[in-house]
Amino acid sequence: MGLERGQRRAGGWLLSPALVALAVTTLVPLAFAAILSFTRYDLLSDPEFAGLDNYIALFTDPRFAQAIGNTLYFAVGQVVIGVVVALLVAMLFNRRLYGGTAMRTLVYLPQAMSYVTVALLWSFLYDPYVGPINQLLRSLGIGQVNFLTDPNLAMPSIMALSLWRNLGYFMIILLAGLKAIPPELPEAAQVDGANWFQRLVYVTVPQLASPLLFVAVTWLMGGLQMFTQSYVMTQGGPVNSTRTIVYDMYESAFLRLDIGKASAIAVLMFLAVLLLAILPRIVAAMRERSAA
């Protein structure tokens, strides 16, 4: 007991510099800024109790709900279409193939560079007079695609790019669920006479539910974060089509120096974000609970 107990005094030792770090970075902000919410602020002149003014003047404005629409659109649209990619994509790669570790590399390389690389070199590949992709529609015969012009366009050509950088970071880690598999079960499916969707669905996905879950969870709160590629692609535009909930929290603040609004706007990003992340751990402790 005596050892045991000493382990747990010099674990705790070696932790507390993360939790001091992690208190000085995170929660004081966050509840600096949750005391700034209820205030209006222009950084110019002293903070003034506002009570939920910011918090009601967010849920009144059609801007505010339709940023939570475009984030909602962008984020689950990404991972739903993302997750069954990249479990394809890890499939692919989990047989021998030619050259199989080079292309691994060449799928997980845009993790590598920044969004906001990545979202100029897209700009570009947008482009509708000089963009390789125009140019390439057009000697096809099919006319010119505003692809970051059009609102309907707009947030799936910004999810594609987004896909595109992130879709090899999560390939790996599918692929590593999918190596952990034991050979023998979907050998003894097969001999049992069930096709390859058959055994993707019964052997393959239940044995990879825990990567799956992480991984759209990741994914997802990722998306629920989206700001530099709107802001550097298209600047929320056209007609507030890709506008998100970071972008009009940055403009709250930094336009138009309402700090209490993008306070109020912080705060609901960081509840909805803890409830994602919470979630599952609940769904799984009743899981649990209901199979004991």
Second form
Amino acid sequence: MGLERGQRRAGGWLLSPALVALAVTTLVPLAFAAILSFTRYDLLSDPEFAGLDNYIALFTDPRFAQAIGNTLYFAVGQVVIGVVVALLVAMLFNRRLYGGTAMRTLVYLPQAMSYVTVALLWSFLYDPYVGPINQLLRSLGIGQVNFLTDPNLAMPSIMALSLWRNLGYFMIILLAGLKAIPPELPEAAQVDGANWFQRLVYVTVPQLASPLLFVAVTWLMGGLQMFTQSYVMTQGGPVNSTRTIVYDMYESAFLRLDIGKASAIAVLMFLAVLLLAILPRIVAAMRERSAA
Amino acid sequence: MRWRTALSSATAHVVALLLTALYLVPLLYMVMVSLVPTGESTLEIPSRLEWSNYPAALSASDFPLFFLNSVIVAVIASVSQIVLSCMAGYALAKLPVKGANTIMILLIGLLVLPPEIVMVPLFVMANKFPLAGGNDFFGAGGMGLLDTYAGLILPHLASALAIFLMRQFYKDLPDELGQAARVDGASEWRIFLRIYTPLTLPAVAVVTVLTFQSTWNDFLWPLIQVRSNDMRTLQLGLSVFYQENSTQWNLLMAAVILMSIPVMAIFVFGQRFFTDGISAGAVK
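Could the form predicted in complex with the partner chain be shown next, to go alongside the form predicted alone?
What follows is the entire complex, opening with the chain shown before.
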């Protein structure tokens, strides 16, 4: 009995520093954001209670609606293209390839680079005058494309480099999933006369359901947090076409000193992420019900 | 059938090479531009390789200082996360802890919490930190922890992901090790420090790579909380340098390469541990 008490005490001592640190850096700030979102606060004078003013202001602000639209465009676009490409690339690397390990490492490498450095590299590649992509387009007779200064192209251009950076990480996860599929399954389908596409749709994708869902949800959440690429490459422009939700939060808090409104944006983002996080559970529950 | 297999293998190799080119060409361009002499075109093979671009990039701004700041922040944050996650992970995996289930649910919830969500309140808390940076007891009057190392490290002190990973790793180690040591009269601390923890080195490697990378590459927090040039990290310093000298691509690319090397090196060395670590949670 004394032994058990000693273990309990050791457990408490070992666990509490981490819990205190997590509380101070995440739980308390989260609760604090919820409180601040109901106030008018500029850091200089004391916060004043403002009821739902910040939320009402957000919901009636066309710029915030545009930021949500831009963010969803970026996140959903990146995920839809990215999941398909990552799956195909994972299937490619699941084959026996000469130099496969080296090629896989290369695809994976930009994942180590920060968004600031990737954004700088691609700002150069996209540059209309000194960048190689436009040089190639000029030599093909297509003419100059203003990747980052054309409002219709800026966000897709940022999407492309984000895909380029993130592909390797998600590809590795899907590759591990592919390796876990028993090889008899696709072989049996092949014997039964299923072609490549049928094997993909009826064997591989159902077998990969949970890694695919994990990749889609994780990638989507990452996309919803987009800020650095816009800040470095376009400063939210041209004509606000790359302003994201986090960009709006950053501007509200630190350029306009509207801490209340910025906190309200944080709370709305939290609710969206919470919804996304429980989405796989809802999907699983629905699938169980339809199976029963 | 045989020629069809050969054909499909050839196609696969061609596609793989095209994909590799999509990654290799931008990275090689980055290296080439970093060696172009100032004033020469970035679109042609340079007339000579200007290696002095690298020292020039370092002295073009206070990059050595920013480098030191990044190292300090990344190392302290990594040590803090390793120590805290080993302690907490071990307690959750091997010791009878009250409310362990609730804590696990909380940790899993925190895994998906985007750090951006807490940036604004964390900024206010750092700014109003009592008795720091000229603040009085009520947190008024000064800057608090803003623009200090403590402020830079604050959000990276602990991470739910690190605790979660360490807990999974300790859980997979046999309980018999600890029981045998207890029979021999070893103290709980000794069992934790001398028996279990030396076995967790692969997991510690994963946590180190993850923490080092996320603090080294962090941008938003340094951007909002650093005020003075002397406290800038590499990412922040580089973005400021770019805003002020957007046409000096050779120096910019040299700086990008220099500051990516530490994380890429850690990444490639830790890759074996790392790929196992990131895929384990998703596939199981």
